[in-house]
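Consider the single chain below, provided in structure tokens and representing the form predicted on its own.
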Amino acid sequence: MPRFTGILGKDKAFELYWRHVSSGRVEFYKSVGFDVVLGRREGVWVWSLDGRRLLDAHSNGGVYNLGHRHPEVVEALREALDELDIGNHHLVSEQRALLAEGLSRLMPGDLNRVTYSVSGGEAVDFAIKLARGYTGRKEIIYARGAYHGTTGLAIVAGEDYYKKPFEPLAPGFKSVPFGDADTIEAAVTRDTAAVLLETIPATLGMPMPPNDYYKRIREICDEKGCLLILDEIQTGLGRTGRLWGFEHYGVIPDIVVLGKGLSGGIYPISATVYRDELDDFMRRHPFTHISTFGGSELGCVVARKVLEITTRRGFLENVRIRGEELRRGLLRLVEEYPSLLEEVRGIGLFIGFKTRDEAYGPLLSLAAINSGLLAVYANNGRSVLQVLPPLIIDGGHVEYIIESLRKAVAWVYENRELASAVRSLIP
């Protein structure tokens, strides 16, 4: 008998959430008919409190790379609870040291240093602090339409929607279009500390960079003496079919930011991994960045198990195979509905399903729910539906996703007159 799900029921959960957590979200969800309250969850599936079963093709932006409540990850945490707690961030820690060693072993080049945080935004904040501290420069260049989190520095490297209500913000940030290395070259100055980019920007709708994009940026950074920070919070840990998304582009960044999937969906943890050379600054300022819960010893145990599973033989091959199967199926839908759908973006199981209107992404999200699939549109590129299933899916799951989206697309096509109403509701 469940002890933690179904204790309120859908209506009561919405009522209490409206009263005590976020009235705005509840009012928005009700206005668009998005009435899901998460109940049971297992593997690639989640159930709403009213009994609907949904394949999770959202994965909370890559948190559930291994699915929900992966038994080995759950067992690792249970075993750790018999002996550990979060630890003490002031002291040297075996668990933090072991996870850092594991991460550095899996990184290319001399990306051997690790600082832990709790959230992706906090890890991005530290990456920016490190770049400024090491270079002695202040300026951060980022891609327009990016999303790096909503913490103090990360929020500035994002869209106005997330940051404008909180002005004045930290100075020294400059935006450029994603995918155009020439604009980055023109934007870099003598005061540029770093270029900060998501390897493939998820919230922008997964636009794919040109093949030589990152090599050009690496050359620009080397020539100008600034650092390259790649945010792999969503593209890391196998999501693209390689362990790190930047491996597809033949470059090694100076700083890599990890989060989401590192937690196994079980215990929050994020990490900023950086080159040995940058440790010169941290060695001289070892107590300037601290986080009480960052790198919790329980979280480190979970993350080590995540790395073990993700690097097993055949794991990444499965991501590549299923990603290609899914891509082919979605391309067939594009051919069937050319007036509604435009293209399939992405790589591995990091896929953007682009429609021809910014209202169709939200409509497709709602239609997917009613077709048994949890998938959400990209907020900074609303014409794109993000398709991010767990990396453990099999061929049967791929067929289910394609068939669910086929039903959803057909519904949107038949109800495309709703687009104008949707535009007025989306904040």
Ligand SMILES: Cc1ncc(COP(=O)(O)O)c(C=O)c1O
Second form
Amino acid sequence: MPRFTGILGKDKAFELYWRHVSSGRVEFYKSVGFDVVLGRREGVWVWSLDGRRLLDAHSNGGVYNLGHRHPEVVEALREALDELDIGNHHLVSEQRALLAEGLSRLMPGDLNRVTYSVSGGEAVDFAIKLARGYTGRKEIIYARGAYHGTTGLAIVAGEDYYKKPFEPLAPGFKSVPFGDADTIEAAVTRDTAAVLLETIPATLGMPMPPNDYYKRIREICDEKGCLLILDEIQTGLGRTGRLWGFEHYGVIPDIVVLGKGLSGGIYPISATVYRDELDDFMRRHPFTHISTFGGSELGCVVARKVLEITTRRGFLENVRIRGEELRRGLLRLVEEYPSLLEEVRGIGLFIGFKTRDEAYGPLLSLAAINSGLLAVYANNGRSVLQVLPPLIIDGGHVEYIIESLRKAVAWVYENRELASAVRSLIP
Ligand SMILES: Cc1ncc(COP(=O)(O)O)c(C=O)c1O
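Would you generate the structure of this protein in the form predicted in complex with the named molecule, following the form predicted on its own above?
Now the full complex is given, and it begins with the chain already shown.
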């Protein structure tokens, strides 16, 4: 008998959540009929408390790259609990050293240094601090529509919706449109510390950068003496069919930020990985960036297991094969419904299903749930449905996703007059 799921039931969970956690979210979910409360979860599947089984093609943005409760990850944590705890972040740690060595081995060039955090936002904050500390410059250039988290510095590199109510914000940030290296060239000054980008911006709906985009940015940064920070929180750890998303573009960033999937969906941990040269600053300021729970020793054990599984023979090949199958299936839907669907974006299993209207993304999310699929629209590019299944899916799962989306698309097509109602509901 489950002891932690199904104990309240859906209605009671909604009521308590409304009363004690977030009245606003509950009211929004109720208003649009999105009534999922997560119960059992196993592999690529989750079950809502009312018994519906959904294939998780949201994966919490890549947290569930290995599916839910991957048995080897769960076992690694269970074993670690017999000996370890969080550790003491003031002290030198075997587990933190071992994970950093493992990450360095998997990174190209001299990306050999690691600072740990708990969340992605915290790890981005540290990347920005390091860039400012190392260069002695202030400006951070970021892409409009990006999402890097809601902590003090990361939030400034995001959209107004997330940051406007919390002004005054940290100064020194400048935005440019994503995908246009000329605007970056024009924006960089002698006071620019770093260009901060998601390799492919997920929350913006996965717009693909031009092929030479990162090469040009790398050149601009090298010429102007600023750093390139790539947020690989969603694109990292195999999601795109390569271990790191930036490998597709032939560049090596100065700082890489990892989060989400590093946790195996089991134990929160994030990491900021940076080049040897940048250690110059940290050597002089070794006690400036502190995080009690950052790089918990239990989390390090979990993350090492995640890296081991992700780098096994055939793992990335599966991502590429399934990604291609999925893309082909979704392209057929685009051909069948040209007035509703525009294109299939992305790479590997990092896929954006682009519709022709800002309301269709949310409508498709709702319809997908009713077809047995959890997939959510991109919040800063709502015409796009993000399709991010676990990287361990097989051919049968791909067919299931395509069939679920076929039903969902057909439903949206039949009910497209709901678009205006949806537009007025989404905050
Ligand atoms: C690309 C990217 N960067 C940063 C973050 C922030 O991570 P966290 O929610 O762990 O702070 C997210 C979260 O969705 C993200 O998608």
